[in-house]
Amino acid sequence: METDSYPKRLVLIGGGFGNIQLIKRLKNYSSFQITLIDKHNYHTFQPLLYQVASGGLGSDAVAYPYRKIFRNYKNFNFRLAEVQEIDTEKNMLLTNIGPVEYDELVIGTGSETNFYGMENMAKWAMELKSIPQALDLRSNILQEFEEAINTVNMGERKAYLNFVVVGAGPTGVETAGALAEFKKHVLPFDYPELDHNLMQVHLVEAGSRLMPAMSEIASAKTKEFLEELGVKVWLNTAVKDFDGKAITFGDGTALETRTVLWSAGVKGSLISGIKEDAILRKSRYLVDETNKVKGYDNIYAIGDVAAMVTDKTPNGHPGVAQVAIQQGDRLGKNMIARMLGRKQNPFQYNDLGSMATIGRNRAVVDLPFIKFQGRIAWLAWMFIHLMTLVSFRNRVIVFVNWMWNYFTYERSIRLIIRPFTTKTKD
């Protein structure tokens, strides 16, 4: 049961950006002894993630240890392990490392990709949400150019310089502009031996429009950038089948491939122990204004595995980081507020808008109060990316990073460190 007295013993599961700035908003608080509990030992920038698949960005550059972020904070505790099931009944969390107790729980896990029972597709498809597997695609799509020069077939050479991405929205739009741009400034100059024409990059969107997200101009401009550096979009296109080998879409039709990325959905990580009426379709907790997850007194959600179905939010509110970020923010308030016998507020979402990038010099803004693109939008994306970076030194090397593939075309670190052995190629 949960009391009235302090210290509380707070843990939270995941390092994400909800539970980052609620750490931050509780710093030194006696009141609360905090212990995060993670699988890895560092916080991840997703949005950048692509640059690392992409090679423009090295792993260090998007990733920062959870110890050094809060070195000098005295109510802090990091655990490295990953929660199996939660015991509500005993306010302990069954791990890998043994039980962890609390007073009070934060679950921000964040999401996973979702293949919709596509068994085949999470089998052989690649996904792009953490560090391991940004490496393994930058590492297979590498050993794929060398596979092209090793094999005397067109068509097999065909197949392994296709590379098509599933999704349309900000990790996919990105993903191919960034293949794009390394088929026109990498390929010619790297591999030689290869027609740099044979390679193909297929973004494919079941829906009939780019970043369904953001606005109609946002939507057209984004394909029209993507156009420009050759990528082929295809609209209304359904994915059915891959088998390692070939792609098959709705219509029956198939394009033959050995990289396919998917990114065309997610859904919350959730862990067992939860009650099943808390769970929204499967995929989110159910929360209250507070991010209290429903039927729970001690227990929160918050960021993507969160879902507060209000009038205005009948499907919870958007998968991004702002939304974790400013929950993270509202729970660490409430939080003082209930030590201190104050209110609690309920949150309320603050949109400040949605952005893309699609390759040099062509992004997409959609702020409340203007929508712009090009240049400007670009330099806008880079600058709003570099100041969300968890540290002075993360933001130091993406810049450099950055200013070196902008002058010199180049996107250098095409290293096959870890290489990546798919099934089909056992």
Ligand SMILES: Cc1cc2nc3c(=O)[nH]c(=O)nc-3n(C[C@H](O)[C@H](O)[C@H](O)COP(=O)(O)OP(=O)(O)OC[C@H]3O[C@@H](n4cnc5c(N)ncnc54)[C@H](O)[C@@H]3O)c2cc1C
Given for the second form:
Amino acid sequence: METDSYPKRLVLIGGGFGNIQLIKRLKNYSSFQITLIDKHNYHTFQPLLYQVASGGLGSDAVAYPYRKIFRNYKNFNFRLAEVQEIDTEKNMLLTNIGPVEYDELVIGTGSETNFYGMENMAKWAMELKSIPQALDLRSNILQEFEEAINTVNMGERKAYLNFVVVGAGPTGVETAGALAEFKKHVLPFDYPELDHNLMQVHLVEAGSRLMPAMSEIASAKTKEFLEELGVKVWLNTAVKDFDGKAITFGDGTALETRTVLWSAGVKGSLISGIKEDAILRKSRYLVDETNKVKGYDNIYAIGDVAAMVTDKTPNGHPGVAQVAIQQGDRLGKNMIARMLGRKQNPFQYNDLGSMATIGRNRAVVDLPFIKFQGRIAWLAWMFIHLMTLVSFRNRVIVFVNWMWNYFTYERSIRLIIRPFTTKTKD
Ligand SMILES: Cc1cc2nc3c(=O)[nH]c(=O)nc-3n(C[C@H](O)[C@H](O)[C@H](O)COP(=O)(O)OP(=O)(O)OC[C@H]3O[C@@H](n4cnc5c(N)ncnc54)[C@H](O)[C@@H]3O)c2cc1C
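Beyond the form predicted on its own, can we have the form predicted together with this ligand?
Expanding to the full complex; the earlier chain stays at the top.
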């Protein structure tokens, strides 16, 4: 039940873009005693994970510890824990470190990979949602090169050097582009005993165009850029199965490969305890225009895990960082307004546009008032991503790495660090 007495115990699950912005908005308001719970002790800048996976950046460039971000906040606590259940009757979370009580709760758990029930794919394909997964993918790619050298069987060697990316949204496109640049600028020099022409990067998309959320011109340019880099683009191609050795397509044909990156679907990271009628298609929490979860007075959801269904957004907002940031910001302003007895305002998404990079000097940008591609788009992409990183340290590291990579054509962080025998589940 909502209490209008202050201070409130405000518990936030997940330190993604949404909750980070909410905490910033509530900085030092003693009326809100904030506890952030996350299963990692750092915030992850997901848009640059593909650069970690392809050896262009180290993991510390895209992550930053929560305790450091909020060290000067007087109303902030952090708990490293995984939330397993929400007991909405008792206003309590069940976590792996014990129960945590709340007066108000904000769920900002983001999203996870959706394999649409394809069990083999879930077992064998790689994912790219977290730093452990990005490091695992990097190690996997490098290990395949080493395996390819060790086999004299040409069929097997080709299979090790076939890299398949499924799903042509930003993650798929950017990873495919990065792999193609790896083939061009690293493979011939680091692995002279391998014929680098044997390495093939395949980007497979069930729909009729790449980057379906962007404009037609951005899709067409993305395809052109990828093909210039040597990526084999498969449109209108459904994937049926992957058994760890070969990927099978809807028409029954198969391609031998050891590495498939599945970036073809996501669903909200739900936590049990919320009533079913407050969940849209088993995937996201239904929220009203103040991000309050349907049927609850003191539970909010923001970002990827929230679906604000309106006439304008029948499927909710897109799962992008700007939505999460703006929802966190609006929720923070509304919480302060409510505390002061002022009017709360509904959330309104200000779409700033979208962009993706395909490789050096190749990017596509769709802004509300202009669309452009190529080198200028690439510079704009770099600038925006640098500015959005959470700390000054991250910005410096990323900038220095990018300069180094630009002038040397290198992807220097080619380390196989893999304490796991199988792919990482996070
Ligand atoms: C590879 C990749 C590339 C992307 N590129 C772009 C891009 O170019 N532009 C763009 O706008 N968007 C991009 N996105 C999407 C963007 O990152 C998300 O929309 C955004 O991160 C959503 O923010 P959020 O606050 O909802 O949650 P997230 O940032 O996903 O954070 C969720 C947090 O919740 C924590 N968590 C989850 N479950 C639990 C639990 N049970 N207990 C405790 N903690 C939990 C996680 O550890 C995580 O820290 C990309 C995403 C990925 C994966």
